[in-house]
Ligand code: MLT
Amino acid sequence: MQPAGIAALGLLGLALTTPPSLGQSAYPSRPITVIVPFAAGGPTDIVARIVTGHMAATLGQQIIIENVVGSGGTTAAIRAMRSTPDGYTIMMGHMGTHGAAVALNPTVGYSPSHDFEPIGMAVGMPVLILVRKKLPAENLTEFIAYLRDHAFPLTMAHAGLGSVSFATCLLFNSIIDAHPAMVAFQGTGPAMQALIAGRIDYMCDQIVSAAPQIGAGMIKSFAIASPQRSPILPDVPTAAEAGLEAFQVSAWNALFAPKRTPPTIITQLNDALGQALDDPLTRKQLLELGSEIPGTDGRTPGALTNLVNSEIVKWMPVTHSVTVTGR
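Show me the one chain in the form predicted on its own?
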C-alpha cells in the first residue's frame, strides 16, 4: 500500500475512535426551552421569565418559555420528564408539581425524586390567606371562627388538585379542622377575580399575585405564612403573629431537568442560575415581587434534592387527612 493510502486509513481509524463528545458542539448550541406548568402571567411564569432572562445572556442562547397548563401543573411535569435529557428542555417546577401533587396522587405518572435531575432553587414565594372584602371578619381569629361556625360551608377557590393554591389552603384547613366547599378554577388568576367579585369566600395564593389587590383594598389578607413579615406588605401579620404558628409554607420555584441529563450540563445551568440570582437588577425584580432569594448553599442541586424529599414527606399526611369536596 502506498504511504498516502496508509495515512488515509490512519485518519479514518482516528475518526472512528474519537469520543463522540469531541465531535459535538459545545452546550448550548441552540435555544433552550423552559416548561412552565401554568399560564402566562402567573407567579411561576413571572419568576421563570425574570430568572431565565439573565440565564440566557450567561449561556449565550435564547431561552423560550413554554406554558403547559392542566392538572395542577402535573401535565407540564410529565411533558418535561419525557423530554430528551440533553439540556434543551428543562422545567420551572414548584412546591405543587414536585411535592404536594405526588403526595396527593401517588399514581400521577412521575416521581419528583427519581425522574428529574435537580438544577437549583430559584426563589421561595410567601403564601397569604386571602378573603373577600365584605366577609364579616377583621383578623385571622375572627375569620377562623366564622369559617368553623357558619351554617353553610364557605367556598374555597383553588387552581386544581396539587396546585400551590390547593395544597397550601389544604394545609390551612387541616390545621384549623375546616371543611369548605372547594371550587376549582383554571389558574389562580380566574380564582382571584372570583374572590374580588365576592363569588368565593377565601383562597390561599402567592404574594406576587395577591399584593396588588391587597394594596388596592379589593380583598383582605389576614396572615402571611412566613417567619417574618414581607417588606412589600408590612401591615399583614405573620401566621404566628396572627395566632396560627403551625401555618408555615413556601411556594418555592426551582429548575429541573429530565433524568440522565449530563452532569456537566446541570453544572452549567446551575451556574447560570446562580449568576442570575446574584445579579443586582434580577434580585431587585424578584424582591419587588415579594420573593425570598436563596443563599448560595440553598440553590445547589443537592439542596434541591433534600427539599423535594422533605416536601413529599411533609405533604403526605396533609393530603391524606382531608376529604376533598366540591360543588
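In this text, the rigid core denotes the largest set of C-alpha atoms whose superposition between the two forms falls within 1.5 Å. No experiment lies behind these values; they were computed from the predicted model shown. Positions refer to the first chain, counted from 1. First, how it differs from the form predicted together with the ligand.
- Comparing the rigid parts between these two forms, the hinge falls at A251 out of the candidates A101, L170, A251, T188.
- Think of the chain as two rigid blocks: between these two forms, the small block swings through 13° with respect to the big one.
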The other form holds:
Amino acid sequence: MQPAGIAALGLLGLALTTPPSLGQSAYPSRPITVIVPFAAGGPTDIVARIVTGHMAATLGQQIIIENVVGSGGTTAAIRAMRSTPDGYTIMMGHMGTHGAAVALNPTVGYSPSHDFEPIGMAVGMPVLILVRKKLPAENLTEFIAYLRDHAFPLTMAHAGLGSVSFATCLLFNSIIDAHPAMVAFQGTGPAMQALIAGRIDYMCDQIVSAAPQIGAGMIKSFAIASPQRSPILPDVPTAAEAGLEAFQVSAWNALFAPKRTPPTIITQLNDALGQALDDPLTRKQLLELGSEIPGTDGRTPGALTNLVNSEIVKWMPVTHSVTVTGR
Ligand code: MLT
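Switching forms now, from the form predicted on its own to the form predicted together with the ligand, please provide the structure.
Okay, now the whole complex, with that chain kicking things off.
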C-alpha cells in the first residue's frame, strides 16, 4: 500500500476509535476550577465549597476552588470572563460581582449579562448588621445614635467597592446619614476576624459566616435586613422591628460560565447544581448556616438572567446617591 493510503486508513481508524472524550459528550474529562472572588473562609467561599462538594460527585471530576481576590470581586469576574469557554473554569458570583459592582462602576470591565452564561442560583443570603462585641450599644437605636454622635468616625469593614458588604452598608449608612471610615479587606472572612478582635466597629455581612460568630458570642448583631427573622437566629430582630424599615436587602450566590460556553455544558452544570441543592446533606449544611435554597423555578439559567438584570437596576440609585470614599 502507498504511504498516502496508509495515512488515510490511519486517519479513518483514528476517527472510528476516537473516544468521545474529545467531544462535548465526555465533559468533564478533567478537574473543573471554580473561581471564588473573595478570600477563603468568607461567605462566598463557604457556599462554593459546600455546593461544589456535591457537584463534583455528580460530575465525576474534582472541583478545585481558586480564591482570586481584589477590587471587590471584579478581578475574579474579569478573570472568569476571559477564561476559555469550555466548562473547565466557572465562577461563583454574587449580588456584588454580578450586580452592585457594575451598578457602581459601569466601566468595571465586564457586563454580567453579556459576558457570562448563567448556570444557576445556588443560595439566597440574608444580610445582617454586625457590631464588635464591646461597642457600647445594645440595640439598633443605640448603635445608630453612637454611630452618628461619636466624636471620631467609626470604622466600617467591607470587601471592596461593589462587594455585598460594601453595597449593603452603603445603603445602611445613607439611610441613617452615617459617615464611617471605611476599611477594605480581601473578603469578609478576614474582615470578620478584625471585627472579632475589636479592630473594626461594624460591618454588614452575609448570614453564613456571621451566624456562627453571633452564636458563639464573638460579635453582636442588631438587625437582619429581611422581612422575617432567620430561623437560625431567632433573637435577632428584623430591621423593621428594630426601627429601620427602609433597610431591606438580601444577597445571593450563583454560578456563571464565560460567554459562549456550550449549552450542553451549561445544562450539565445546572443539573449538577440542582442535584446538590436537592441532596439532603448539602441542604442541611446550607440551611444550618441560614442560607435560603431556591426552588426549582429559581435555579434555571433564565431565572438567574432576570435576577442579574434586576439587581443592576436596583443598585444603580443606591450606589450613585452617595459619595464613595472607599477608604
Ligand atoms: C466574601 O465572600 O468575602 C463576601 O461575599 C464579600 C462581600 O461581597 O462582601
